[in-house]
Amino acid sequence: MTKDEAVKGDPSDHRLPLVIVGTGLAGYTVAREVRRQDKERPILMITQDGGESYSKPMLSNALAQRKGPASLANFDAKEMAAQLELTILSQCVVGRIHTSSKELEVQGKRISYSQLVLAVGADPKRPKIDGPAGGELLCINDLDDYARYRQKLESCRSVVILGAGLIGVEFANDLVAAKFEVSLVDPAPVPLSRLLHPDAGSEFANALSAEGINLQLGRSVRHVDYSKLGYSLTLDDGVTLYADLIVSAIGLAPRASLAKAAGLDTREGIVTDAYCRTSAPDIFAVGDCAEIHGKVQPYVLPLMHSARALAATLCGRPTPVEYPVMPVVVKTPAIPTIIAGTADASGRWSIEAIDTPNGKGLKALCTDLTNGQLKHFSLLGGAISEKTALLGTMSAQHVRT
């Protein structure tokens, strides 16, 4: 299928092309999966970036792994066509959906499709922080920024990072670990405390402590301002950071604007049901910027479930999206962390300091009060090794239930 085909459609052939918005890791798997169950079917991507195919979780500890942007990148767009056999347009952006003819607006023409999915990922929250250099934070959420950010690093000493979630304590680590000055700051008085139990926070606090990090948790920049040497940065209890670079990693934001603006349903995300359809016929949304159950989960495992059931879908064979027990993985050295289920302050605590052959670690399980069922848990440094065993309980009750 050629471009022009692409956009006009083939009037002899009344099958208009499948077609992707986004080529991140929900786009690609989408594709990949349906064109493993259809060989014929015309496919056409379309993103507004390069195209390339790698793995946005690598750009986190990438420094530490001595990957450049390049190394980074598997595949470019025109070796991912030849391998789906599927067309890819790539640096074009997706003006308008009319849902009532099926078209897309791209680049000044019209795109006919069969069925669309939206893959459009999500956009790094930027905070508003007074000051002259209060604009000037770096996000880092694609390839390309990641290019930016490598650049930036040649001439830097000292990094603040804005935010102690997962991408923010991961970036640190990193970072410290390539012999880096780090600061961290977050209005949490924990790391990752959407994830761990205040005392399971602390734990990982203390290990990236002890690893050079600074921490300035409970706390929030107030003021941005140059220095003679890079910024300085004003806390809201008086404390002035110093920095060369700025990074903000404080969350995403599902790119839903082109859904709303094409009139279906949005919340937090492109609302979606079980089988990942929006509220337009032959529309579907997938990934970041999908909230599927009512939930947007922006992680490796469940965007790879769901990409997986909407691909049988589309292929003819309704399957919803179901996920089993999904164990997060924190990429952080100093302490290896891996976490799994819901955290919930009504349940049943249990925090205990273990003793293991991989060393010392801590263990946080969280059951139901009502009927003991192990709701969340989490495994920090040699505490890790009981993984499998845990994983093995919760997907057993994931069956039952």
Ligand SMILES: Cc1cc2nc3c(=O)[nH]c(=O)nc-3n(C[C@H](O)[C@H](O)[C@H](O)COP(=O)(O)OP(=O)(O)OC[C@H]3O[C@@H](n4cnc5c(N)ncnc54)[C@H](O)[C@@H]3O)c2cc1C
Given for the second form:
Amino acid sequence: MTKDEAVKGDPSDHRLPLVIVGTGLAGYTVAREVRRQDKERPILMITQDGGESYSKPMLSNALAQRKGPASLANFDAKEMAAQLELTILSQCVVGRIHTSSKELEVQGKRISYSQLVLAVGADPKRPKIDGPAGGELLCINDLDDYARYRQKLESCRSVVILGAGLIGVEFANDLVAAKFEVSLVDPAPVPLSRLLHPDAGSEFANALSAEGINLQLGRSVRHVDYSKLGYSLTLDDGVTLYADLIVSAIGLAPRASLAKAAGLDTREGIVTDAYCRTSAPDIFAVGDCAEIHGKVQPYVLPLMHSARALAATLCGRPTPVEYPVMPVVVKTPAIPTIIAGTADASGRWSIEAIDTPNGKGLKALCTDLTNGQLKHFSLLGGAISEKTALLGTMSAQHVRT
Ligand SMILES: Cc1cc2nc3c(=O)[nH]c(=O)nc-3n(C[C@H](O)[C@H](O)[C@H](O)COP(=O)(O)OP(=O)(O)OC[C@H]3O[C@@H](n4cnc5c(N)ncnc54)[C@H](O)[C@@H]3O)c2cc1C
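Now show the form predicted together with the ligand, given that the preceding structure was the form predicted alone.
Below is the entire complex, every chain and molecule, led by the chain shown above.
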């Protein structure tokens, strides 16, 4: 099939392509799984970026791994198209979806689909900060952002990171290990405040401080100005920080506007049922953009599970998304950390400092007051050696409930 045959035609024609918008981990996982199950089906992928296949989580620890932007891309779009036997339109923005005619508008052209998968990811949230340089924040959410970041680092010594969530703490650890001066600012009193109990958060904070990161917790940036060598940031308690570069890592917002404009149900993300089906016929959503069965889960493991279930559904075997227990691994060599569940779990908390053959660590558990089931665990430092046992406990409960 030529590219033109793949993208035009009568919507009732079953040989119209399955169209996947987005070539991130979600888009490529769906494409790979569908191709594994169906060698014949025409598939067209469309992406506004270059279509490289890469592991996004590596962006926040690539300095330590001595990887530059070019070496992070495992395959380019051409290689992916050949591997998966499909067509990829890269550097092409999907501007509109016409649900009634089952067409997409892509840079002035209309493309018909038999089924459509939206795997369009999420946009970094940008804080609104006063001052002449308040807009000069770098967000790092894809390979192009990462290339800009690495280029800026070449003439940089000091970096301020806004946001001590998962991505902020990982970038901070990566930068300090590469001998940059790093400050980390967050309004919460501890890092990873949504994931860690405050006591575990304090332990995590101590390890980052010991590594040389200047933690400015319980504070936010009020004003950013240019200074002689870079930027000066005024915090709400009057402290001034100076930096050559400001990185914002305050969170992500699912890209739902394309779906919303087409009349699909959206809330925080593109709303789907347990089968990744949106409110429009033959349109599905998966990955960071999707709110599957009431939840946005912008992590790799949920994305993999939902993409595999969706591929089965697209191949004629309707399969609901089912998640096992999915721990989050925090890539901070200063204090390796594994977390399952959130910090707001209610129940009986026990926080224990432990000594293991791998070194000292901290174990935080939260158990249900009524049935004693494990609702949360976080393992810091040497305590990560207990991961397998605790995961086993949680998974066994998960199967029973
Ligand atoms: C720095 C960093 C570190 C992370 N570390 C971890 C980790 O350690 N563990 C973990 O579980 N998760 C981690 N995550 C989260 C994880 O990487 C994401 O959940 C996952 O990569 C999202 O994949 P996606 O395919 O949904 O979205 P994306 O990778 O963002 O892909 C979106 C795709 O949609 C395309 N697109 C968007 N709009 C359009 C349009 N209108 N037209 C055409 N194309 C469009 C884009 O070009 C892109 O190809 C991290 C994220 C970041 C940023």
